[in-house]
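Just one chain is shown here, as structure tokens, and it is the form predicted alone.
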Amino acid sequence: MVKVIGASKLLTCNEECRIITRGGVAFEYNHIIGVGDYDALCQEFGQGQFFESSILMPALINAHTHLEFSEQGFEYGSFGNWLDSVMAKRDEKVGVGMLQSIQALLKSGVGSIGAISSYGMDKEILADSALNVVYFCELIGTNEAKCDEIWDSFHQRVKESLTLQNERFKVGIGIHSPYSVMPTLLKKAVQEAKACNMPMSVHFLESREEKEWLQQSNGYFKNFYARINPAVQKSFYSPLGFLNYFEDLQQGVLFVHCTQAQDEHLQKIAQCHGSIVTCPRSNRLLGGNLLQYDWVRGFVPVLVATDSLASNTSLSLLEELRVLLFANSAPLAPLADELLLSVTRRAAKALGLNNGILEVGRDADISLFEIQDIEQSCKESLQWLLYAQEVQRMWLGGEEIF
């Protein structure tokens, strides 16, 4: 049965981003197969409905957070104090209000999301999940003498995972960071992933500790190894050494955070295919600097996402575009637009989904926000980021949600 929706703006968020007044959607199942004028649509389709002084646009996608750390109560204020403190946490923390954050993910209107697992103990509530999910398995492991044996449980949990995958749930292989996976490891990992065509997803860059131990072998974590692992003495990689891993890839890597990233990181980042998602509110919060949102995306395509609730005060999607449009001082408008797209179309494109954008073809995930007066608007990109607190409804893959 075909169903038509309309609302007095459309944003389809195509490359262009164009915006229809009393827009509809026609939809089949999953599937788009009108968009355009919303009288039009219902003469074609059938009768719909409207909704007044509303947005309808593409459902959200949240390309970065860690369901599995649900709990907030760790130390911020700079990067190695809150590692410390997720150590000493985590076990009492991990895997604790997972249902509540994928109820606040879709309230905040994201219908997609990639999440990143460290222990598995999120595949089912994520498989039967309204939300489209790109599931990446994470690796870590730093000594060697047990090299097999990580490599063989972290592959135990990509094949228990890929017996959940469909249209709907899609799995990738995650790298946790260039201080904490081996070369044996990663040249593994990219492996698999090159075979199989899964995505990538990494955290590389994130905070000062990081960059100086990859560059000085020195710092935080020259400590932090000395406790945990002393066969560990020096960085695995430089920051260009660890990119040249993932140079042949060509379905491209999500790279998280690269707050600390230079020139020549970019630039490898893009012969890479990759794409660079940042979370500011994370990045803040963990003591360091935002990224240079306007400086970065000159370079490659930048995703937004919330990170997890170890590391931020809500999975709102919302307020962490609200945080990049405030913090930058590009023009407000075309910044709106910028920031719409890089958690919608252009998000879609770096995780490989068929959504993210309003056009025939493409998946029915759809959201719709109560925004008042957007009728006289002609910023309505701006406005939808200033005021959209909640979605009122939302459709992912066919289905209404709410």
The other form holds:
2 protein chains.
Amino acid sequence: MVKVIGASKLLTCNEECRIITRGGVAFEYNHIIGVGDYDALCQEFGQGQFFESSILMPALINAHTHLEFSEQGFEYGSFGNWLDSVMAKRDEKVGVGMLQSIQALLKSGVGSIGAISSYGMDKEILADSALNVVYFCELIGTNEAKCDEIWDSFHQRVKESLTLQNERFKVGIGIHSPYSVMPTLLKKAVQEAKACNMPMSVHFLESREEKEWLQQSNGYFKNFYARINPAVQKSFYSPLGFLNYFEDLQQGVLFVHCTQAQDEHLQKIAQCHGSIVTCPRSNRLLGGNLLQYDWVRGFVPVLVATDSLASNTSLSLLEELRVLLFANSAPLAPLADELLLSVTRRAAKALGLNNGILEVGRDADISLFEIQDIEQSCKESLQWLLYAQEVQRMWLGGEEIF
Amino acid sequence: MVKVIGASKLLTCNEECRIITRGGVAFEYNHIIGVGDYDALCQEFGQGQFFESSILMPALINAHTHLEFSEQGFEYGSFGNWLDSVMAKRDEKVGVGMLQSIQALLKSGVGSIGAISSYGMDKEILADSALNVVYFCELIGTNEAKCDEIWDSFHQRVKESLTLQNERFKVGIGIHSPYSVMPTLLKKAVQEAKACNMPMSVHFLESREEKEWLQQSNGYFKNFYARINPAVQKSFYSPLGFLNYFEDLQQGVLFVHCTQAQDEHLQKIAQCHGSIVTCPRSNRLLGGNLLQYDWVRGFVPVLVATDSLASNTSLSLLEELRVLLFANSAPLAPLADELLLSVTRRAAKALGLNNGILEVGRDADISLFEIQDIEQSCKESLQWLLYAQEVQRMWLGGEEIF
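Could you switch over to the form predicted together with a further copy of the same chain, since the one displayed so far is the form predicted alone?
Entire complex below, previous chain first.
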């Protein structure tokens, strides 16, 4: 059965960023079969449902979060203190509150996520949810003596996750970071991703502490490893040496954070056809700086995401985008257009999803936001970004969620 | 009758920024008569009311807003476009929604405001409200031929406002800006403020457009005056020339915005014992940049305020402070401490109010925020600033508001 919905404004987020006044979208089962003038669509496909003072857009994509870390209460202000508090408290906090997080994501208009899973505790709940999920099984390990054991355990998680794989739950590989994944493991993981054409997500240059370790094998991580694994006496990689592992992957890798990256790193990421995911509130809370958005997007596509509640005050992607809008000094309305793309078309491309654009053939993942006086606005993205608090209606895979 | 209230943490905001665990405050009528350990206060003054997982602090002070402009719907992205849209739409929008604005201010924990009044439409509603108000009657005028008429009309507004003056409604003088108040009027206003010891608030160097006009008599305002008052062919003042008028005032002037100020202007403001009020979201929306907070506070005290809904998305002082917290790169917890002072002790001093600190003899203007796990925190301001959405309880002049 075909469903037609319409609103005062429809933001396609396609290559031309086409905006349709009194626009509509028609979808059948889970796919979009028509986008254009609402009245014309009704004539073609039958009576629809129109929403005044509202915007239709692709459901948003939050490319980086950790559902298993849905509890707050860690230490903010420095990366080292934060990591220490995570190590100390994770056993009591991990896995708690995952359903509430899914609900919070959906309410902020998010239809797809890139989920980093450290333990595999979140796979069923995510596979059963309305969300479209790219599920990155995360690899971590620095103990050479236990290399096979770590790999087998990781691979077991991947296999179990693959049993749930379907059109809306896709398995990928997450690399914890250059400071915490030894080369033997990294090499195997990249080979696996290549062989199975799986997407990859990698934390990279998130903190000054990480940079100091990668470049000088010194600082916070020197003490960290003296405590937890004294065999690790120096960094496994230089920043560029680490990036070299990700050449020749068919699907570009998501490099998350990169707040400490320099030109040469961004150039390398661009050569690998990678994207950068920025999580501004998380970066700030962990004692870092915000990514210099305007500088970075000169090199590579940038996505915006919330990270998890272990390093953020909420999972609202809308609030996250607003922080960047206000903290940046780029011209206001063009930046709002740009930020919208960073959580729709561009994020879909980076994650290999068939949504993020309202056009024929795409998944029917659609969000509707009520925005007062949007009829009179010619700066629709800005108006949306300034005033949207939560989604009013949402359709995911053609199913009405709210 | 003495009332005693207590909470998990009490932030005095005094000179030592003393924080009292399980602290309390005792007040009689409208004044604080005791601050200290909650149990000890109960022993001295009788049974009180204790709030777990909560913070007590001085009610916040929003030093700059315009209640008459409580309607949204103006043009964002450039100061010139915004001002044009205000001129075009103000007649339909002015004076609408004032009660809702007062409620929004109170709900964000604000107990005192600096209110700029352009028309005098807001004086009764403010005088009748629970808010503690410094009411700046605003002067504007560039037509030399009508100078006396403008002054008389302004002075009439001041006189009418003074009939409402009491302990919690204090009349001051607002200067619209250097580009819109001619020297004859400015001189009289400053004399009046001196003679009556009235506080003053002045918009200053808010936009690139204003700076270009003051420094070169060119740009947007050249066209602006060609349209609305062709007699004005050049700026009345240079930036420093304008500031010279404010020397020798007993009470330091509030200079609002100053996003385009340079060292020499800040030095001059410091010489005049002035303060700077920054309204970050307003500045960003009107096409400007945020004030470089860390640089400016090296010169003068900085307060944080929301401005009005004509140039902001909400009147929440909490949201306003969070924008600065996330946009800034100064160390996180010390910045949160600093931001709290910018809306309590420091703002009270700049506005000449007897609140903003929880100490004996101050007005009993007190806000209470519920903050989960605040008992375990030693970064109380940060925890508050990250999580507070609205005030749970508030006492103003000793009266319970919520």
